[in-house]
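Encoded as structure tokens, the following chain is the form predicted on its own, with no partner shown.
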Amino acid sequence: MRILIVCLGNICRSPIAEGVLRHKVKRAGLAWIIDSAGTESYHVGEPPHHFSQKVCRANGIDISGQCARKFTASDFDKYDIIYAMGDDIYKEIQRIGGGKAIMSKVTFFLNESMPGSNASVPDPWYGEESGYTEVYKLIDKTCNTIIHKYGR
């Protein structure tokens, strides 16, 4: 199973929904290829955001290593699944996709955890750490979700 996370900058959600995720795949010893983008490039070559960094490291998930990426038409051959982080994100991994765009393979995040609502997860950038903290719980109870359905 190879998975992509996809985010705005890939400074906030993302690199938490990916170093949680890789912490629950290791934990549950499967061999899943976790990563994470984001549609935007302002942020490439940079780590996830200090609260995001924060909020893992007290949860004990080390995501200081990832590195801001931007997401392009060629994951869409490299990944199995395409989790969105919200609405402009799905449109805006459509729009780079272009003709190369398999939107079978892409879905709302959080449908996992609540399916079919299409729900975005909160983008804790603007806001306080007790932002990232909410997001980091919605994160951790999805990454579940996705362990207990595809991991048997």
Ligand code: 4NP
Second form
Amino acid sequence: MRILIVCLGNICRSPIAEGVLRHKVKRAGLAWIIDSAGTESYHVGEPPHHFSQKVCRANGIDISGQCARKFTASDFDKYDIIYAMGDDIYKEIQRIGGGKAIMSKVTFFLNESMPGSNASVPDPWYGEESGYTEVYKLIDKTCNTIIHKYGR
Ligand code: 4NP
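Let's compare: the form predicted on its own is above, so bring in the form predicted together with ligand 4NP.
Below is the whole assembly, all chains and molecules, this chain first.
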């Protein structure tokens, strides 16, 4: 399994999901490839937001070595599943892919824990630290579902 998780800046939500899912995959003894990207290039080359790092560290996961990158059309060839953190991200993935977009690979991240909801992981960027804790909980629960669903 090769999984890509995509948000807007690749510094708040998707780096948490990358770190948490990679941690659970390793613990489950699975040989999956996990990566994350952003649909915008504002923060390319930067490490995850300090509150994203902090909430992961509090849960025993070190994401400090991760580095923001932009989603590109070639990602459709490299991954089996591409998770969008929200509706805006889903649409932007489709736009960036243009004629090469393989949208059968793309789904809403939260549809794994809330099937058919097409719900978005709230963007904590403009908020306070508590927002990152809430996002972590949502992501942690959803990653458990992903491991349970595909990890057999
Ligand atoms: P993310 O959050 O998409 O979860 O990484 C954001 C990060 C940066 C910005 C917006 C959202 N920004 O506008 O710079």
